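In structure tokens, one chain follows: the form predicted alone.
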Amino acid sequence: MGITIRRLLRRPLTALGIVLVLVHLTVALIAPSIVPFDPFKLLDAPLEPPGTTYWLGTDELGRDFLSRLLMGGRIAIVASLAAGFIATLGGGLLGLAMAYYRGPFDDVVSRIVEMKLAIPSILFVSLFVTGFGQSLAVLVFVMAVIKMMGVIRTVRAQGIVLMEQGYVKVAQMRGEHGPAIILREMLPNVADLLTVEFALRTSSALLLVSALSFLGLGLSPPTPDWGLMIHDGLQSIRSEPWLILAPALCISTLVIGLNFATEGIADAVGLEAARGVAGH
């Protein structure tokens, strides 16, 4: 695609960006190995201080709070990581589709994008939780959903300019069919695009996973969850801010790394266009 690590790694944050995120990975990927205790065990020992036992101490129900800090991660970041690859690879297509075949296509799809981004997507998040439950796929299906809508209309005004380059006039011309084109002619020429766009959508679809289940609207207890756990923490912020500030600090170290890492990749395939959007 044209991204080389010297251009990636060339400013300091974008190095930064990437080593935070690694971490966090690496750490998910290990956490059923390293977690001290059983992030669902209760200990009887509730709002245990942090000591030598219980390194970031115990919760309200007596759970090894450093357990569930490195179990939370690993919701967290599948959750995000899924929706941003099935908002990225469905709204890719979907726009391309409507660059393609415009006219009515175009028209009803554009109105459904519309009309999605003028509903909050906490009630949108709401209704669907209300009629299928507060399970991980779910979370997933509806976090994509809700992603995927900037993501169509980012790429449909790409495959638009695309249309009018001579590949595709030749492709059409030998008689290939849509799909055939939109795959192998539009596509590969988007994936820079969509390579920003997917680190921009999981990063914020992080954020948007923990407000969720901070508001009970994502993953139900006693599911670990950075979010969750934040609300869970408010009981005892005055007695124990740990609780609050370690799954605050996961999330805002994980965001900032995908952030940097996202100004990086935009800078390294020149679009420049895609800075600063990442809350959209």
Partner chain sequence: MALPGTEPLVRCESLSIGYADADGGLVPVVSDVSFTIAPGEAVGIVGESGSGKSTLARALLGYRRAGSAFLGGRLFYRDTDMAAATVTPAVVALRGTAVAMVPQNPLASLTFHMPVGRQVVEVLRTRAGLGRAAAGDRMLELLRRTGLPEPTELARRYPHQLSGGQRQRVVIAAALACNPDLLVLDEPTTALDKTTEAQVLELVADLRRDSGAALVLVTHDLNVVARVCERVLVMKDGRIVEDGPVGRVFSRPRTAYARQLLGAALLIDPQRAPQARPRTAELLSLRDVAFSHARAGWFGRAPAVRRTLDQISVDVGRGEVLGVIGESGSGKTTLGLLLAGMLTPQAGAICFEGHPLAPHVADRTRDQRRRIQMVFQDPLSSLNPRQTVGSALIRPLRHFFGLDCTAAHERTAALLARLGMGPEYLDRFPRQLSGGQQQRVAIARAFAAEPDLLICDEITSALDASVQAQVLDHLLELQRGSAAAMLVITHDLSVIWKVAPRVIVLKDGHIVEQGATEAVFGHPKDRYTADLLESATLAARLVATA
Second form
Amino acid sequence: MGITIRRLLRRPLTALGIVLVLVHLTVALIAPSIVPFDPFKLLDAPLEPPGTTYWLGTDELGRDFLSRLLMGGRIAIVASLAAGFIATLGGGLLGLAMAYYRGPFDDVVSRIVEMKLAIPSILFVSLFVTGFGQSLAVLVFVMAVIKMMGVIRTVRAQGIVLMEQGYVKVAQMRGEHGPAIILREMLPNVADLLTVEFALRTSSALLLVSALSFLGLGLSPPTPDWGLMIHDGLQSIRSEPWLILAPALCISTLVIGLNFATEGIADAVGLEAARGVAGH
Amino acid sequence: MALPGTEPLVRCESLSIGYADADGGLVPVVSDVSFTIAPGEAVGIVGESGSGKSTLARALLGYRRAGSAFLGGRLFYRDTDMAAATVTPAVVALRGTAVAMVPQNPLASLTFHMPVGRQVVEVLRTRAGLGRAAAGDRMLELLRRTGLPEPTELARRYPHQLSGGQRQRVVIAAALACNPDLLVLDEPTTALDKTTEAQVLELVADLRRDSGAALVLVTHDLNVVARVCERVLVMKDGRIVEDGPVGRVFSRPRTAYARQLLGAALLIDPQRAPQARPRTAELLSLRDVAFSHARAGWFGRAPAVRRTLDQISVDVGRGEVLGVIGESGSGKTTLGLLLAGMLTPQAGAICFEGHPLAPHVADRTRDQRRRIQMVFQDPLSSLNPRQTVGSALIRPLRHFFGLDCTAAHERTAALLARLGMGPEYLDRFPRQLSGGQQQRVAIARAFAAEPDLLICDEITSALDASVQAQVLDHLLELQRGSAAAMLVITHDLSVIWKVAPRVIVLKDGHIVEQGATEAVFGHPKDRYTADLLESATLAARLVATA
Amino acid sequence: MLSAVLRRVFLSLLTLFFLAAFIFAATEILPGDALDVTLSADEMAMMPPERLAEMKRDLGLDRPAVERLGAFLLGVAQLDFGRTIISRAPVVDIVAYPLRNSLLLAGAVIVTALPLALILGVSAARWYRRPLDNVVSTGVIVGYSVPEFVIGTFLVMLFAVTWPLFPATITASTRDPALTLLAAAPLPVATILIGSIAYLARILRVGMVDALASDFVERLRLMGVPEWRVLLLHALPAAVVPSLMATALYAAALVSGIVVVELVFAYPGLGQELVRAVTRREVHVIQAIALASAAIVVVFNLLADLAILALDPRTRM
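Switch from the form predicted alone to the form predicted in complex with the partner chain and give that structure.
Below: every chain and molecule of the assembly, starting with the one above.
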């Protein structure tokens, strides 16, 4: 473990990525106690320039921009983490079960995965938002389903490799039950893979949720959210460009940091192969 | 050893080659190696995997694999420095023209998306400088010369449409395109079956006689060296430990390592034939068992496949050791998996102690599952890397005997002790053990269930020759103590000679010969068995006659 | 060979059939029916029950779900997606031109991205773990980490606000000729291009690294075959085969990217139409757009499968 961490930190980009992620997570965690103003309250005239009272000025409704910026990652991060976690856990177990049982179960789920991959994510979300309404729960659920497909594919492939291993065969010959073998023999051996998958799916969920918010299909106003803030800022792109630049910088550094860190982790645990399918 | 008066073709002085490790350092895999090769000489380089022999072979072409570098020393082909810091144009000019290489795996070594004829033509056009028409004619001539039937038709095929032997002939044809003075062959027959191996080696010997080229043949198999070479270099841990004429090295090895290697070679000495125990009650019997890998997809594609196993009828007595000989693809592993209940036969019956045995392991009783155990080829993959040796061994004890933790713990320690391993190993993870230790743990796990039948599938072939004997000794000792019967599946005839008084020979899913090992090895009735024995005993016979 | 092609075409059609059924189920069966989805809860509450029943009868929504699904699939087979619930306009008319416009954008992106990605991916793999590769690999991560709408607004700031070389939003309208639209679209194309190149270059680089590490490349180098032949005639086709397996993912990501970018630049394509339809809850338009984009992905995938058949003789059994 010590060697792994040392290897991680020797690569400057990985170290940078880890620092960026930690900074963002810390800010998101403590934001409510450090914001100078209530991010929802209309405090002053709209579009005040940055100054001593409002360090980054006010937005188009007269709310403190800095407070909204600090709070703007929280919901998206939580939603992405939740979606990434459900996708990794569900996809991991499903992928292993498919590799273990094969047969019609595997065939049917594989076809469904392939079919789902043919529907672009944004369209997929649109369908469900149309059908079930625009709520955070629907959003997390749909994103989890979308991101799960990739996890299923990757883990299933790895599971098929594991099925050829002697220790899985020995457990089967002992007459142990499928779930016991999956949990005891197989799951611990995809732990590294699942860690990387979790990071990958979380970062791509983050990209998806902010794009959706930008389109007006994700989080809804008045939630402080970077995607929404960029959308709103488009109107004043000529006069107050920082209203776009600041949230753009936040979302970009977070995702870049996450992906740098993931790349480094994947490399350190010897999952070069994960690079080829990463991100989507 | 160049003849006096002739310039050596290759001159290597204190050459060292290193590979980059994970922390950026260079670990030597070839250290301080010196030798010469005379024009027309045939030299074998023998060693186990990891001995640096393949790296050395590539160095002869001035080639280093990604991550490796020359650390020191000198290597000359005639006057060209092959070990310069960077690959010089002079080195590249020699590749394929003066020095050519035949790599190990012919399927992977040919470009899968290009017809084989074009791949030979490419060498002729870019390296021999022939025009399109001349290259086409010469390609057909080369294919004919390497013994390929109907070259015009064959040249249009893709690599996957050829047999293993045909592919290797194509690779050899490409290597001969420019009439090289030195041909380097890296394990050229390891991917082939024994019959094909004999033919390809014969071809190599013929071509060498015709062209007068020098040969360097890298292999782990002493019998291959005995067939083709006059001189042999023995490598261990990156060093040349022995260098001399084949006859001298085989009959009077100077180093302990060379003796060990030769000790593993099969010598059929009737004095030392494995002795059968008196015939006892029947434990296992197979009647006309057949199996084929057919899994129809959703949309047709029902494959009309050859059966992996067909008409297999065998009996095994209590406490008997039965050897199963076969090459890869003969169905021998499938046979083991069928008995273990991991595959379901399409036809035939398996009886265990007179009762029919359910084909699938899940349908067998717990007691039946306990009594049939299996040990696999790759020791690392047969142990869960996330579990300690202790928990791997405790599992069967708890599962089959319902022992509590303390009792199970005591028993595992006792088991390990019988295999010559102390209790300190219980807390280690598989990666912290050597290959031999891993395999002993796998054997201990199988014996923990107190089986009546132990299936051993190539359990020594992933191990170094020096460790093989030790593991087999431990296995035999445990088996004698427990009176379990064993099915020893292997391609290695010397393993059979050591442990199995009775043997069956599998080829293409059929039993071609069976009987007492002494009789089968002494007077094989089947042509295929004779071929196997011929190629496996060459080195040993050379020792005997020298 | 022919049967292999036919088999893939048939499978693609089958996939489209199931996708159409899924799209219908997700929008009109699971959550209720078209009217439930179109009207908000308030509007539903306001409406007298008889009026609602009458509307449902008019729209054929009183029939069982399976029957409605059958009617939908039959319509789809004839490229008829029905009419919008409120304005009763034919959906095909609404979607046709935006679809063409989005395809124009996609075509322009692919034509530009492929050669650039090939050069980047191949040269990064050729100099694996050397400075050039490190720059490309890092650039690739940054390229797919920055959201399209961020890249888009950034390009607008640079090339429409700071240096007004291009208009910030597209002035061309939906039914303008193709060339007019393309001429107006350099910024949208550039925006999607960055993510596309990053994605394609990464896949090609991985495929190429594997191909260059293969035994046949080593044999060719040991035979002294010129490096450009090794790279382009042997390794590249071998690298493209696994890359093509990821086509469906790429095409799906491309469509998603186009949707977002169209909104940034007010480009009159499917994405604009989609957001409008979602806000107005025009179920049938959303269905048509979803199916059209799924069809794009399926067709891309089919083309990739056929390309694999052409490149890899082992698959032609």
